[in-house]
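Here you get one chain, nothing else, as structure tokens; it is the form predicted alone.
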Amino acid sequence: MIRLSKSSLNSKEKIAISRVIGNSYLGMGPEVKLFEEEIKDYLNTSKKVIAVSSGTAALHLALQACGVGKGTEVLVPSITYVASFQAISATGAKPVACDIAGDNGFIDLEDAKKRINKKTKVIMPVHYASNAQEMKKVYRFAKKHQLRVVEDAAHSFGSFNGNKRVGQIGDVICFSFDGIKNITSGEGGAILTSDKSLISKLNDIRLLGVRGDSKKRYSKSRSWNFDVQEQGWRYHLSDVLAAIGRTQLKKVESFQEKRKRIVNFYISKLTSMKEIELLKIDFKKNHQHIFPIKVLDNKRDPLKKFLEKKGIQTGIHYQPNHLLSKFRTPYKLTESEKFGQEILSIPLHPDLNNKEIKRVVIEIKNFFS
């Protein structure tokens, strides 16, 4: 079986985990602090890095810190993983599904404009397929309509926004480090921001709202006599997971090179196929998390079944969230619905070899011939 995605691990992660276990301290401590500092150094950013237990937790906390809650609304593209919508609804707010641009999966700002009202507080653009090149338009839109921006950058760790790394500029940026992302900490995520009022809140609410507890945890201590001023969550990262993340961070450039080699091969072999469309994004600027193709003429599902029979896993990123029972809308989102019927992700991870990616392309061509 050629896997769609997988964690790329070796003995270095095992050594890192063993080192933490040997210290007999597994919770949030000095490893988390070092992981945050090393992310900051890699991204060359002045922003504060706050490590948390998942990318979903990062979105949830970021929204809460921005004042999102009951009676407020967040603009979000329908094409994203359900985690984006669940993070919004977890605050008590309403996710307002917006349409996308059909050629790249990014939020359609003209459609988003129609959905703004007095309750709208935040826009949450999703860096679909690691694409952050549309973010300047989002920030102009947000400034005009007085909205905060929480970037769902789960796909784009290591990618560029213009000539800056994702995380160097912007309001609030949320990363995911789950098992199949560009780097992994097993499970994990991070929030980046320069807003000092948000930083103070985020440090506390990732640890159940206990004021000032983050600093103590870094030194393997904790607060016994404390105050809590707002709702918090048990969303901090552990030292075990941070140790994995620190090891992965040292491999990020080699991972990126391997992913680019695979992406360039796919582009060179699939561009000329009339039955397929590639997304119109700047692949050179991306650390590519997934490689989705658009399969035309209602052939997506038959192709998916064909490849599975040939031992090749594929994925659907994503079905439109506005069609799910919990988040169903009374209005149609034409491009999102069409996109959800055509999109198919083919295998992409650092451990794929040349023989495997050639086989993927050969079997796609065999299907259509």
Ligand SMILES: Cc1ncc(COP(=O)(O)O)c(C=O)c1O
Contents of the next structure:
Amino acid sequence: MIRLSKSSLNSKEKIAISRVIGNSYLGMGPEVKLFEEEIKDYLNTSKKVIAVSSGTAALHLALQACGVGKGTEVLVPSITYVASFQAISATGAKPVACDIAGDNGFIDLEDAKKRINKKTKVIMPVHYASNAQEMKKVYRFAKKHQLRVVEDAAHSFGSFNGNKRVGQIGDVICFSFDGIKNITSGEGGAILTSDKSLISKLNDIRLLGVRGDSKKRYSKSRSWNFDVQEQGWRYHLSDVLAAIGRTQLKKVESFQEKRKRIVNFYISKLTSMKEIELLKIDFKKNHQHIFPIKVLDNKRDPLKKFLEKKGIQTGIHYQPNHLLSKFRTPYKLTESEKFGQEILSIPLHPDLNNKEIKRVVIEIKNFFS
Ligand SMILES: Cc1ncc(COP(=O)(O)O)c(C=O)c1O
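Show the other one: the form predicted together with this ligand, since we just had the form predicted alone.
So here's everything in the complex, that chain up top.
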């Protein structure tokens, strides 16, 4: 079976985990602090990095800290993982599904504009397949309509927004480090922002709202006499997971090279196929963990089945969220619905070898011939 995606791990992660176990301290401690500092160094950002237990937790906390809650609304593209929608609804707010640009999956700002009202507080663009090249337009839009921007950057750790790495500029940026992302900490995520009032809130609400606990935890201590002012959650990262993340961070450049080689191979072999469309994104600025292609003429599902029979896993990123029972809209989102029927992700992870990626291409071609 050629896997769609997979964590790329070796003895280095095992050694890192053993180091933490040897300390007999598994909670949030010095490893988390180091992971946060090392992310900051890698991204060369002046923003504060706050590590949390998942990308979903990062989005939930970021939204809450921005004042999103009951009676407010958040603009979000329909094509995203359901985590984006659940993070919004977890605050009590309403996720307002917006259409996407059919050629790259990015939020369609013309459509988003139609959905703004007095309750709209935040726009949450998703860097679909790590594409963050249109963020300038989002920030212009947000300024005009007085919205905050929470970037769902789950796909784009190490990728570029213009000539800057995602996380160097912007309002609030949320990464995911789940098992198959650009780097993994097992499960995990991070929030980046320069907003001081947000930083202080986020530090507290990742640890049940206990004032000032984050700092104490870094040195394996905790607060005993404390106040709580806000709803908090148990969303901090553990030292075990941070140790895995720190090890993966050392490999990020090599992961990038390996994924790029595969992406370039797919582009060179699939561009000329008339039955398939590649996304229109700047692949040079991308560091992506998925390679979605658009399969035209209602051939997506038959191709998916064919590849499965040949031992090649594929994925659907994503079905439109506005068609799910919980998030169903009374309006249609034409591009998202079409995209949801055409999109198919083919295998991409650092451990794929040449023989495997050649087989993926050959079997796609076999299907159409
Ligand atoms: C677009 C998007 N947003 C949010 C998330 C949530 O991240 P996590 O799985 O770390 O909670 C994911 C993860 O798959 C995602 O793909």
